[in-house]
Amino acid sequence: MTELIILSLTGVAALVSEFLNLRKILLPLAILALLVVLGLSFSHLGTSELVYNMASFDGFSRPFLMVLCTLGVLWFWGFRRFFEAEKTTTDYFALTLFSFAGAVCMVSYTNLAMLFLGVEILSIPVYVLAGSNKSDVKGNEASFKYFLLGAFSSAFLLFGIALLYGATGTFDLAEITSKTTNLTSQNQGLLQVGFVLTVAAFAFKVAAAPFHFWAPDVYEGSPTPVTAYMVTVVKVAAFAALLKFFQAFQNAIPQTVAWSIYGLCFLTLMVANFIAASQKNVKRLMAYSSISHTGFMLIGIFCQKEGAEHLLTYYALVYGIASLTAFRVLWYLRNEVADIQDFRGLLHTNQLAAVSVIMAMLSMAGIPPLAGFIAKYRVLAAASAAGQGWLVVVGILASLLAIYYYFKIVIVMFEPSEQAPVRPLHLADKVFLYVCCGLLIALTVWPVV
């Protein structure tokens, strides 16, 4: 309970500092505070607190809110001088900090109450993020589309949550997975009608296909930082959330319901690798990859058994950073229309920068030995054991696609070009980008998460 309160109270700080004149100090206070929470999280490892049967802050939660915390940081970090460049930084400040207080809920719910709130207090404020930028009318666009959207998912996250208690009598999780198995044929019709309304919430929020079709236009239409925040810190939230949700009812759900969730697997993995190989605007096709790397984790949710969360983790974690990285390099590159082609050349004239996204690129694609490859083997490993060979095929497939739409960002930084950026890092930058790297060759050489 903790560290919500001071995530909540450091949005409340950020609000309150336009009226001190503390704004120079909202940058280390977010960071501090992230820092405290990662801390207490670490320290309470194997501990569990439970806050008024709504949340629960255990084995399951806090190495999630690591993951949130680290990922939080960087963000933080790689992209200051988007705060510093905007007039109403402390606007953006307490929306980004409330979202984490919503992220937080989100991964540490033991009611769908509570899971309801926390999906709303973290969209709502990258709602209003995605078109922070209020002159450009691709960002007006994308945050109509994504509200818009993101309405229609919460209806159905809510139709679902009704029919749950329809058919329970309970919002609690353990109190619906004690009752699945004791259920009238009618209730139990409800209960599967429910949970199909609910996951397709989940895959709304997470970008998976066929409900995918917001994403590129957002993630394009959003200013870059926003973007990196959209494909890492909430969606790791939403995927722990569907990891929970999944594990109360992953005893209750029937053959025919188990094979559309895998058909879910598949159509995500195809549709995001087969669209992002055509894409020429960066942008859109890291929203591509991020809706592949979407599948692989979906497999890995509804595959893995027992101790899915310390798979998820160690995959969101490698990709949470490898996609930081990628997009600071395009943050660099300051356009926000950026095509493959504007990475022309940038080894020769920053290699810092360009080593960079080749390690990120390399690592998303799965190559080995990186922790990239480590993250997709035991998804596919996962996904072996449950005696799901086919979707082990279908993700080495999706993965040798993906090489191809990595490798040409690669191939062109290796290219020479007068116009490749010659713009110097800042040293604080310089630092960010090691730290992103070593942190990627620190996932690899121990991947014990």
Given for the second form:
Amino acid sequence: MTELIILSLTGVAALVSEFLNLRKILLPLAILALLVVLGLSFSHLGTSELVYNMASFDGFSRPFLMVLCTLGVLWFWGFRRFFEAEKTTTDYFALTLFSFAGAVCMVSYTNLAMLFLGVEILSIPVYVLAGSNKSDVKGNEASFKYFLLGAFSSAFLLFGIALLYGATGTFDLAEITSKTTNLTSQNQGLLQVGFVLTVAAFAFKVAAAPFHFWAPDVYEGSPTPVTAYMVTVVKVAAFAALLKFFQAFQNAIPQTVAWSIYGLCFLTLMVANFIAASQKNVKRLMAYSSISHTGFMLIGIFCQKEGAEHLLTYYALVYGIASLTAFRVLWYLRNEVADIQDFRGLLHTNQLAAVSVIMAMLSMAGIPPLAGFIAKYRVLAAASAAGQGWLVVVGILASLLAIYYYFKIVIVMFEPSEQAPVRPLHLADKVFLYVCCGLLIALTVWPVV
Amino acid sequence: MPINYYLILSAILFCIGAFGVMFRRNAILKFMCIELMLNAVNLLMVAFSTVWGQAQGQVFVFFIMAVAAAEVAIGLAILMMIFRNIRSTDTSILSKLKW
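What would the structure be for the form predicted together with its partner chain, rather than the form predicted on its own?
Following is the full complex, with the preceding chain placed first.
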């Protein structure tokens, strides 16, 4: 509970600092708050705390909180120039911190009311942030699409929750689990429809095919720092919530629904990788790559019966760090529209940036010495252990396709460039890139969490 | 009255809203359709709450109403921002981002 209070109070402090003239200390304050939450979650890892049967901070939510805070600290650090706008500094800080509070609700809910509130608290600030470049029509479009599809999927989530309530008479997740076994046939039907609708709403939120169509548009149109925030923090929180929800219903899912869930994984992997291979815009390519990683994480959720949270936190951390690195370099090269050709000759003009992009791409493609390989390997091992050998084949094929489009970016960097050398990186950004690359290597030797 | 009537009514309202969001061109009408979907859920929540004889579902309705109000505030702000740039609320103009 302290974690939630700290983050919300920091958000309020960010609002107040507008008229107290304390804008300068906001960045250290935000990072400090996240580090405190990280430390608290780490030191209380073994304990569990139930807050009025609404939220529970325990062995499930604390690891996810740690991943979220790590990604959040890296994000604030790497994209701190995003906050340097003249009039809106405090608003941006307040919005991100409030949406972080929503993420905390989403990873720790035990009551479906808390889940709904968490989803909304997380999303509503991000709708605004997506449109933070007010005069850019593309940004407007991204913001509008994100808002519309977000509200649309929330309505599905709510309808699902209402049906689950109708079937069981409670919003408490643990009570719902205990009541799923002996229901009347009508209530059984309500429960199944409710489950399917809620999972569909989650599929919207995590951008799984066939509910992914909004994601490339939104990721391309939003300012790059906001896109980086969406593909890391927002996505991880949504996955944590989906995993918790799915685990509650694990024993009550009929065979047909289970198969359509595997179909969701298959479709996500295939659609994302085939479309990504034909992209020229790097932001769109990264959007499809993020959808493809959604597919892998879905396999992890649906196939691993015990301890899926360890698998998922590891995958999310590795994927998040690699995405942050890639988006940071992208933002450094070009503020908005980004063609693959922007990377041409980067290896000759700025080696550190080029090497970190190469490492991020290799990690996302799952090439052995990097952490992404271990993450993908663990997911596919879980699929094979669950007896879904065909998903392993699909996963490997998808990875092969992914190597093609990740290497398109890498190869362009080796080519000679006629462009003027780009401006040098700031020292803090160099440290950021070193830390990210270091983590991508270090996580390979520390995978067994 | 049996619960099925409420279930069917709110499912119909929800579908009208969902189709409206998908096929209407005007952004403000899209917002109204989303409100219709949320109110279909509210109706269902209250009906189930009466069936189970508890207040939980009705309390949830208050949460939905509050969040819907916040969402509309944000949505109209986004719409104003778009209107300033393209002088229209027709969403078919918003198609710069494709494939």
